[in-house]
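For reference, the chain that follows is the form predicted on its own, supplied as structure tokens.
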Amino acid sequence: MSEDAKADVKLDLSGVMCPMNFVKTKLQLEEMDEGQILEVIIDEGEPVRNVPRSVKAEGHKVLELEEVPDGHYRLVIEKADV
């Protein structure tokens, strides 16, 4: 994600145990706007595998997925129209 591209939402699921990983992150991305930007922090394992597959499979477009350094990941969406 660029510098300037700020993120509309940011949601923490560190701790979280899949499936409800991406359960909560596809209720959030319900809520909002087409174009919008959500990231998310995941857990390694099942969840940073899982939830990025997931949310391109429903249409949205993932635009980073990168570790970060307490040991999760940061998946940064943008929302599609579907």
Second form
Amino acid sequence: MSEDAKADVKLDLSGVMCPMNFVKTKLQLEEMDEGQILEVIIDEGEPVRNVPRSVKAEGHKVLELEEVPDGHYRLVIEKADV
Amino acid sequence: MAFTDEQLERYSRQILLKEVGGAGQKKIAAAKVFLIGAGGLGSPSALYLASAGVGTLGIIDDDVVDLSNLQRQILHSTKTINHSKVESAEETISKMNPDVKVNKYTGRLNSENILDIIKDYDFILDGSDNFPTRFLVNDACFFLKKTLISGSIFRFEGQLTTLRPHNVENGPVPCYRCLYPEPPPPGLVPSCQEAGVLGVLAGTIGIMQAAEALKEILGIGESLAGRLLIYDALDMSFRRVRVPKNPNCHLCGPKPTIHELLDYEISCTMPSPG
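Next block: the form predicted in complex with its partner chain, after the form predicted on its own:
Below is the whole assembly, all chains and molecules, this chain first.
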């Protein structure tokens, strides 16, 4: 997937702590269809360690995880059929 | 129905569970559970169902809070002694989770009122302390095709089962009368005054009733239908015994002889000081 891949939904979860950032990610994914793309912005530290792992544990695909300015990370997820 | 941020946070630890999620939490919020008795078993059941976010809890009890109840009936407190149990229950539940709607019924269930009272609820939890009520509730749930989660405690031992003879998804399963065809004659079981119970046992069994109810609401896991769980606090042992459907059951068998609700005489023949 290329850098400028189009996300179907974007969620800014900067400043949202664990596990609420994952709860919100999970609820958003529940609303989406299989194959759709969700982009979330999360904080460095605990969130970037936990959220991608939890997303994978639920069976979704992590397409990208990259550092963006201001100590945040951009996580791109493809919704799986779960 | 969308959740507020506050609700998301309140229920976050169970929304995180793969088997629950937002969809499951909505099922819990939409669920209506009826509790028979706000006593030893009903107290922990009500508290955990309320904390889980069950939208509507119906509670019936005709009693007032007595000092001797407080050893096990954790919905009530020293402050609510002599208050109606359902009032005391509502107060405690609302303080813990104001999302929950509590429908209070004061009085006793009988063959005249039970169908009307429980008909709008999805699941029934029996935490009653006498056989006439247990048989009445079983028969009413059978006629209304409602799933009944039955708990009882006595001394150091507790029992739990899920009764849903109407649901044959996984083969035939029993009703309460398949286990116990008729109430025992008065005098065969210890009287109220003679019976004692370890208070914490009410918590163990009541909480497991709540767990079964949540599983039924969510449609997850393996239910206790067709099995009786026997817990012994002294041995700290759990036994799960198969309970087959009685092919000649007078209520749920192919040739039933019980076609209407019966009022057995209420005598002081409790299996447990629920």
